[in-house]
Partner chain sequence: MESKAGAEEAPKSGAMADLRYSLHLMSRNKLVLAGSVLAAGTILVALLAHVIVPASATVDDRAIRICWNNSLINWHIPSINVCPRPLPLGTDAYGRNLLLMIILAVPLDLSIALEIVASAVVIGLVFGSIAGYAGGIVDEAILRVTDIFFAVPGILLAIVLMTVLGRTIPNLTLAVLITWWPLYVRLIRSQVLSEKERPYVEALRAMGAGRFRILFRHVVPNSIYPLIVQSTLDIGSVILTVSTLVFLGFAPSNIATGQTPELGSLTSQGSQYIFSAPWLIIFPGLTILIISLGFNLLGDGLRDVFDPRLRR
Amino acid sequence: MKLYEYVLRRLALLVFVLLALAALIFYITRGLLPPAYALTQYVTPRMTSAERLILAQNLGVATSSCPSYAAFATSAKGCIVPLWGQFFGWLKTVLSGNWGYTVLPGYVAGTETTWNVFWVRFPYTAELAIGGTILTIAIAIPLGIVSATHANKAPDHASRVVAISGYSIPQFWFGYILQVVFVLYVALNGRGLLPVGGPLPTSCAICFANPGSVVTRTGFPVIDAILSGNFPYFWDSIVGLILPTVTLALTTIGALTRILRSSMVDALHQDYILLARSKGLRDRVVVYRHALRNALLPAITIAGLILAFLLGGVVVIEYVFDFPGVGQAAVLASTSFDLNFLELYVLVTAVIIVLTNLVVDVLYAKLDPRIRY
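For the sequence shown above, give one chain's structure in the form predicted alone.
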């Protein structure tokens, strides 16, 4: 099978995966809750019982023969549309691009669509995820290489300590420690060197107090600052990412470092490495050109999973550092019963994970010509 045929087949299977996941999520968010919760995003205090009944019927939750809203709210016989009927009605609505309204704190019910709120918040999560992944790779790959080339020696032991620390330290605790250190103890002119949190800090020692504004073209603060030519805004956006991305990197480098070390140790004991050394090639060429390329294959899988996980919403980091991303919004949605946002959040996360795995498979084939699908 050619590579493009494999990609097309995986994309076709994605449709069925999302359909099954949508059914599962719909059952969890709608089937396990009283039917009235489906109206949460639309009901206002001024609505009468008759208006609420009409709303429930328009949303496909209440039957047209239901006599009153009270009967609907108590799930009287003949008042509730079967769950499978609700699902197909909901599926038809979302496929048309209508994800309903959100009731997240700060938004008036029935005024802001779930789709708009999600995509306004997603760029903040994406910046954190991409920054954290880049920093993780930049640290983990050198650590893994040094650990493998100095197996059971001091550098290997030091790398192991860093990896185990990353596994063991809770993200929220490490994030708070960094905030305390760089706000209270590492200060300049009476102000903390780095900001406590927020996507655009202006109160730290190295921040611009008045960065101005930018034209929102992409929703990504860093990219919009570059496109607008606003260096203070760009600088403050980068400074705001430092502590969150460092926290993400420390807590994710462990897996990537250990996987790369194991792969490198295995590769360095292969016959083709012995042949390369016997030809008189320098150690740098043997390690980086021959061993590393083969050892990267399992590491790519872990890196892809890390990126997919972070893009799905770094909930803890966004909460600790007050980033208005989708992870933070998902927590708020779960406490305010914003079913529309939770459904969209889970499905988008699933798409990200599946597509990331597909990209990883393609990279496998490109890096190792022996792999065929």
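Positions refer to the first chain, counted from 1. If you superpose the two forms and keep the largest set of C-alpha atoms that fall within 1.5 Å, you have the rigid core. What you are looking at is a predicted structure, and each value in this text was computed from that prediction instead of being measured. What changes on going to the form predicted in complex with the partner chain:
Here Ser336 does not count as shifted, since its C-alpha moves by less than 2 Å between these two forms after the core is aligned. A movement of the C-alpha atom of Val326 falling short of 2 angstroms is seen between these two forms when the two forms are aligned on their rigid core. Once you line up the core between these two forms, the Cα of Leu355 stays within less than 2 Å of where it was.
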Contents of the next structure:
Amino acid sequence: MKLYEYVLRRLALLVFVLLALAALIFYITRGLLPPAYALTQYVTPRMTSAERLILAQNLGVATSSCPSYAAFATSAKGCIVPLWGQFFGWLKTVLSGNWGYTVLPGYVAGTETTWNVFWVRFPYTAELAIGGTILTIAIAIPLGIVSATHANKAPDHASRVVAISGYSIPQFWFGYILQVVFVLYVALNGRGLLPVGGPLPTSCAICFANPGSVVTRTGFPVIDAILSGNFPYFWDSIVGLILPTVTLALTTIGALTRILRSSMVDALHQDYILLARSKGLRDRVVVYRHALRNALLPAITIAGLILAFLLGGVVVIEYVFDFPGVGQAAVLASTSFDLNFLELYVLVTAVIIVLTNLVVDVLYAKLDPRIRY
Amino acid sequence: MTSQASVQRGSDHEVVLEVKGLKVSFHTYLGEVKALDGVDFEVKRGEVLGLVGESGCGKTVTALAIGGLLSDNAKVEAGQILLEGKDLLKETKDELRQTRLREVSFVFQDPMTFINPVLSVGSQIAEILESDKGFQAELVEYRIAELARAESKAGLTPAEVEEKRSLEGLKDKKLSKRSLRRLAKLRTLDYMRTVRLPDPERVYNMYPFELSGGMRQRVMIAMALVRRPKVLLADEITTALDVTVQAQVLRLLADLRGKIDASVVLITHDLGVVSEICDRVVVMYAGNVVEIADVEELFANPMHPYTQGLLASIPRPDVFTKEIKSISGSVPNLISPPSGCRFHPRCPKRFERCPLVKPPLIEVEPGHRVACLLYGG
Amino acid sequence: MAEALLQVQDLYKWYPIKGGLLGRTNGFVKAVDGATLSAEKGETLGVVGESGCGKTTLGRTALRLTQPTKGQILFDGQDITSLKGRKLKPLRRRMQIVFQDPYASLDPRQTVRSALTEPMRIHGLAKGRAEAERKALDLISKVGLNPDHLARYPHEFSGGQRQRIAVARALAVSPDFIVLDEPTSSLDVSVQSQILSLLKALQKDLDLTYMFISHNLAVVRQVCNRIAVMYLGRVVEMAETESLFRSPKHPYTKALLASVPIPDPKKRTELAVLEGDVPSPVNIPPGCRFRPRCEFATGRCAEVSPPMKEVRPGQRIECLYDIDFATRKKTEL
Amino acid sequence: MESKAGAEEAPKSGAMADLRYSLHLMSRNKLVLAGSVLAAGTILVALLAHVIVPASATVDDRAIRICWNNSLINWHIPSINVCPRPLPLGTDAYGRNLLLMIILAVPLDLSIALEIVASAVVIGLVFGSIAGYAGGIVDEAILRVTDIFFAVPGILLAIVLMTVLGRTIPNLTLAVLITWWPLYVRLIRSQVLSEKERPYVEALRAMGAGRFRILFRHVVPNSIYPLIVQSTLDIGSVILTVSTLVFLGFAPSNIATGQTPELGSLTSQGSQYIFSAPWLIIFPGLTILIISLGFNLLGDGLRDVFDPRLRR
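Now that we've seen the form predicted alone, could you pull up the form predicted in complex with the partner chain?
Okay, now the whole complex, with that chain kicking things off.
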């Protein structure tokens, strides 16, 4: 099988998974609640009953034969479209980008769409997640290698403790601990060394606290700062990311380190390592050229899982650090019953994770000559 | 191949490698495994020496000890491994690595797991030559000689003439990475031809899983030969192969012995293979050398009861034996090995002294040594 | 001619290679590709060939551990080719198998006692614990082990002992027919002969029929009455052991025998080298499948797939010619 | 390698020796030892919590809220409340002894985690072994269903569920379980798949053993070690997830506010006083860390102990 055929097949599977997930999410957010809930984010306060009925019919929740909104609201017989029918109505609505108005706190009812709110917040989360990924890879891979090459010696034990502690630490707690430390105990002239809240810190010893003139072009603070040539803003955005990304990366560093260590230890015990050593190659060549190439393969297959970890972690991190991303909004959305926001969040995250897995599998095939699609 | 002509077997009794009183033990949870208990033998220049014995007798441990490749839980308790007089056991880690790179090379069994699955086979041969500056001058000389040979045969293309001229200028200078790579590849291809790999240019870029067992074994042999070692340790190299492919590899080894100046230590449990190509044989049992003799002598006149039993228990393809003989019992566990002669619990000829005295290796007839109390000691 | 216990007629076992956009079948591994042979009651039939020749698949398919693609298997006169599920159970009692790797073929978490009594429980061959225990004791002594071995686990035994346990387990259902799939190739030489002697003795005592699958021609010569030589999924030669070794008729058999080193330096001859590797069982050459490696091949060999023909009484080959290897003279069959 | 063969020939005597060897490997590993002590300690505290802590401890005492009186730690906070009597970890926002509240919280967290892990193991065993052993369409269907769950971060799905179902402890358990079971299905499935390719399974088939006998008497018991490892590790992870959700407010209000003690909610309660009374956050969170660390260390060590590659 050719690579493109494989990719096509995987994409078909991906569409299936996303559809099934959409159905699951639809069932949870709509099927488990009375049908009238479906209208919540589409009605404006001044809508009449007749308009509401038409809306319910347009959204595919009420049947066209439904006599009145009252009948619909009380789920009268013959008024409600069966659930699977509702699903397609819902799918049509949301696929056209219509996710209704947000009911998140801080927005006047019926003025801002869920879609906009999500995408304004998303770049903040993306920066956080990307920062977390980079930090994870930068620390976990060297740590895993050192661990494996010194298996059962002091560096291995140390890295094991670091890794296991990493994924045993409650992220929300560690976030606060960092805040306590950087405000109460590590400070310059009475100001905490690193910013502890929000992407744009206002009180910290090493940041400039100068939003200045930044034109929002991409929505990504770091990128916009570069595009606007505003160095203080750029610096502040980066500094503002430090504590959240460190907290975020903590759990994944541990997981990746342990996996890399075990696959590396495994690789180092393989016969081909004995052969490589018998050839008189230097240890460096044996470890990096012969063992690591093989050991990375199992490690990268869990990239999807790690990404899911990270994207789940942002909910907590953003909440703790008062970071205006989608994760923080998810908690708010839950209390204010903004179900459409949660639906959108779940599906976008799923698309990212599934696509990442596809990329990883293609990469795997490129790295492992034994795999032919 | 090389300018040094082939060394005829037996014509030169110079010892290349000598193993003296080698004792190795492994630390395990269950206790100290006394894997080697005083192993003595020597390898003469140009010969093919068979190292035979059943699994667990210490053949592989001996080979790995020679290359300094024993695992971390192994400990060399005593002994000497003399390669042309220098004791390998006294070498530092890096000196040992150099020794493996230049003087002692290995070929292992079942090359499926021994060749790195994710690297092309050619690159795994060439990397040896690229890994050490020591090979540079040799590679240049080798290429110049090759071009000179081609010149005397059929003349050179203008590009080749240019190449030869520039190489001659390069003789003592540091090579660029690119030309090092190119020369290493040329030499690799040449050795791939030597081991009769078909279509070397194509095979160079193939991966181990794309090759047959026989081809992989040839790749490993090329890997071992490309650095022109003094000793080639071949560990069960035909065990995983089919008989027809085994015959091809044995034929290759027989053909190579005239072309390479390495002595070959052929580690095997297959006495058929031994009788086919070895000059002398070392028989091991439970970490001891029990008998050393020329191959004809050993098969015609086995002296040690273990060797006798072993020879009697191999089924022969050329005759039908009505009753299959065997050695009773099984290989002893080496954490608490039998006292005295380690073979005595299974030996049909044991007597009172066997459990008490460890028999020394004594020369009973010229060139024929046995470690058995029946012959004195 | 003695009565045949197992007859395999023109048996095929193809494994599909899946792939492509919709997981369609791209080709087949033709592990067994039209093999015919039979084992007579009380004999040891050797099946020899190099790796990938289909000998193991043939053994497993004959036992109906896999479903054959095509062909017919008769066991004691009964057609067992397409039996399924429960209908196979009585058959399982009569046919057994012993594998190459005795350690892997025993459940590591099961004591020897449990391994030996489980088959009895499955087939209801022992009434109550006491009888099962008595039978287990009987079995363990039959294979030359001690009663106190019953309480132990497989990892506590040496390779040879494990193979004895595997043999005892096969005997637990008192079968008539046992497939021995490379039973000694993972064992040391000095132990190998112990197991071979045991198998011979058991055959005599219990009136067993063996199918002995092996790549080791020397072993096969010592234990088999008749031998089937397989190449790429087909039986290319079948003969009494002695006539096969004295005068092989198929060029493949001839080359195979000539490439076995003889453990006697006085008989050292140039090993006959068969060039090339065994072709993959996916792309089998048309005509005679041995043709690309055969030194006697002619144009006709590429066109005609040779049928099995008797060249001498009891010796049949799949070759177009009766070749006199000394004079290289070919007579068309 | 021959060195390994040498070790294998050593005398052993049955399952007891196997167990002894496992214990030996465990005791040699200090981290595993530490993990076992922590895990055992957690279980002990959970069992005895209601015995140690008097019922009166949960009564509010506004007079001494948020105070500290432990001379071992000086917080360097200027306007700190000093408790009238010594309290090892000070008091919380309701004026209760924080140490006792933490002890009281342990059984709740541990029991939720155990419930979730045990249910996930059972679901995994059933569907995983069916998928692995049946193969074909059944396997494909079960796999695709698990795919759906692997495409969403677990905590997010749990939030959605809690939003809709309502904030109760059973719903919390269910929400986490729903995101957790697919892991076990995959684990058991891959174990069964690799186990059923082993020759002894074919030997059993040749013997006439039925599918269920092979699957449940042989294949599943032989796949049990990775399951033990994974579930031990997961007790740690599930406690983290559960306390995180409670921390974010996904629990009945009496728990979410810290009125009924739970480790996540105690932390959440303290988050308002982060700079004035850091102990309110530090100690409940530290407890989560220690419990989780205990099970993770134990699980990680067990993985080494049971790893067949390292046991050779």
